[in-house]
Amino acid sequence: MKTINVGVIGMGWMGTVHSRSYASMRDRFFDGGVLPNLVMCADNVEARLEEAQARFGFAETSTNWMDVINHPDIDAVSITSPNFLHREMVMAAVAAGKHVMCEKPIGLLPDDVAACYKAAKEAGLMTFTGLNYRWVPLVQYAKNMIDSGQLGEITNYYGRFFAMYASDPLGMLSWRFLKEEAGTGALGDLMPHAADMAQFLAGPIKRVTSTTQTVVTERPLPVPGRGTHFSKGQPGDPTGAVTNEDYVGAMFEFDSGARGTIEISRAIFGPKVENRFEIYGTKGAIRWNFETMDELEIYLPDGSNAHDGFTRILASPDNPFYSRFQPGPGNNMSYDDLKVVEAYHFLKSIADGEQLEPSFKSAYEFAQVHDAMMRSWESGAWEDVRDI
């Protein structure tokens, strides 16, 4: 059993999720050959540090994130800070020889992602990206179905990530809505999951055409250190301008020749966290939605009219990772469970010296797609996915 000393930078919502995931690894992956030791966390809000130490047992805390980077005992760093800090923190961690997990996107813009990926690769460090929807047991099952040829040749892919956390105009103007702090908006927040899922399941994307829209243009100003991007202001509060996009739509051509579309929106009414895909092949089709993450619809016609339709299956211990959390079929898993699986694979990469995915390489691959989308916003035309 190998112990990896871990530091976490940023103790907002996602920092607590990462910390909880490392702590849960001792239970869920007790026999996995690697265990985390929570050494230090950093945040600029003292109250968050006190709470994190009480909840997760960090040995040390600091209001200076460089203390995590420079700590001689820390092997690996989780970066869960606002987007505008990601590149600086990743580069500092890489320079200090630390393995890095960073929430997506690992930089404000595609160029930043490329720089982080190439720096970590040159340093020979293990990296990981927060793309936890990959780890849903039924998504893993769908991936196995596609790779084994059960759907035949993939012809069409439809994906979307609709979330209404920004649908209320009273939602506070947090860093997520500011170009200078988040870079892009929905493109950097939701599209990484949607584009990564498309490439994970259906293969590399060759070219793209895309459009974008800002739906809510003004939001109440936030109080620093209080609340999250889910927090609300009050009518009459001072407001500021939203400087990035709420919606992105795109059409794709995959390297395989398959065609696809993806839509994402953070300001739509109705769906809560509808990260969804539909995949159609020459032998069958599958449909999945994160809001019902433990259900998968499968169409595999067998020539009988009695069976000619989609069949709903439920997650079970036969699916990857499921039995780590639930003993029998039909019991629900959670978002946080997926982050535990993610944390395990990050530390497993370090312990075994073998890079698992999704690493910064995966982040670079969807950053290439994002780059093509942004070029399409300017040109109004199809743009090739290319090296950055």
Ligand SMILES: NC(=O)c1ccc[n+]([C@@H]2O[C@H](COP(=O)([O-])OP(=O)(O)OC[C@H]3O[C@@H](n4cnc5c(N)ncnc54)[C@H](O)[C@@H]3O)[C@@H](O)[C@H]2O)c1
The other form holds:
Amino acid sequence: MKTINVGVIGMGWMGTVHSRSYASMRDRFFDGGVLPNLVMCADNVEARLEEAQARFGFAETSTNWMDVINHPDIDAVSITSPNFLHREMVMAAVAAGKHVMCEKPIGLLPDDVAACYKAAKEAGLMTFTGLNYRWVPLVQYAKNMIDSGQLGEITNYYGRFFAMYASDPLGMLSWRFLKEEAGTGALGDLMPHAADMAQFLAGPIKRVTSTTQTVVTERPLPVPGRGTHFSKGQPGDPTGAVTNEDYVGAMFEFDSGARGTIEISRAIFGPKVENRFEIYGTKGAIRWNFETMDELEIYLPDGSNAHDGFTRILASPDNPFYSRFQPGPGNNMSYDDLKVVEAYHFLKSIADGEQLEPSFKSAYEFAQVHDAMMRSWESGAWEDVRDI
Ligand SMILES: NC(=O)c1ccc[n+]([C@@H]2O[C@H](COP(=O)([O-])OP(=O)(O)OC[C@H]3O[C@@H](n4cnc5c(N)ncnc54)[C@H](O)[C@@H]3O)[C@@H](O)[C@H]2O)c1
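Starting from the form predicted on its own, produce the coordinates for the form predicted in complex with this ligand.
Below is the whole assembly, all chains and molecules, this chain first.
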């Protein structure tokens, strides 16, 4: 059994989830050949450190994130800070020889992702990123179905990530709504998940055309150090301008020739986390929605018109990773379980010296699509996906 000494930087929503995931590995992946030791966490808000230490048992804490980077015992760092800090933190971790897990989108813009990917690769370090929806057991099963040819040749991909977190105009103006702190809006926040899913399941995207919109243009100013992007202000609170987009729509062509569309919004009214895909092939089709993540609809006609329609299956221990969490079919898993699978694959990469995905390479492959979508907003035309 190998032990990897871990540090976590940024103890908000994701820092808490990463820490809980490392702590859960002892239970869920006890026989996985690698376990974490939580050495130090950092946040500039002191109260978050006290809470994190009490909850997850970090040996040390610091309000200076460089203490994590410079800690001689730490092998691997999780970076879960706001986007504008990612590049500086990743580069410092790489310079200090630490393996690094950084939440998507890895910086503000595609250039940042490319720089981080290239620096870590050159240094020979293991990397990972939070494209966590890949780890849903039925998504893994869907990938196996596609790769083994059960759906035939893929002809059409339909993706969507409709989230509600910015649908209320009283939702506070957190860092996510500011170009200087988040980079793009929904494009950097939700599209990494939606477009990565498309590329994971149906292969590389070749060219795109895209449109965008900001729905809520002013929001209440937040109280520094408190709240998340789910927090609300009050009517009459002072407001500030939203400087990035709420919505992105895109149409694209895959290298394979298949056609696809994706729509994402952080300000939709109704759906909560409707991260969904529909994939159509020449022999069958599948449909999935994260809101019911342990259900997959499968269309595999047997040739008889009497039995011709979608069948709904429920996740079971025969699907990848499911039995780590539930012993019998139909017992639902949760978002946080996906992050435990993710944490395991990051530490497994380090323990075995073999890079598993989604690493910074996968993030870079999305960044190329991100870049083409932004170019399309400017040109109003189809844009090729190309190197950055
Ligand atoms: N993979 C996913 O599903 C997923 C979901 C949510 C967020 N994310 C990503 O995770 C990252 C964090 O998002 P979040 O929702 O956890 O944000 P958050 O605002 O809840 O947390 C960010 C934390 O970073 C801390 N921080 C800010 N400046 C710091 C500094 N200089 N030094 C140390 N800590 C500092 C803040 O105090 C806060 O605790 C973002 O990049 C986001 O895109 C990914």
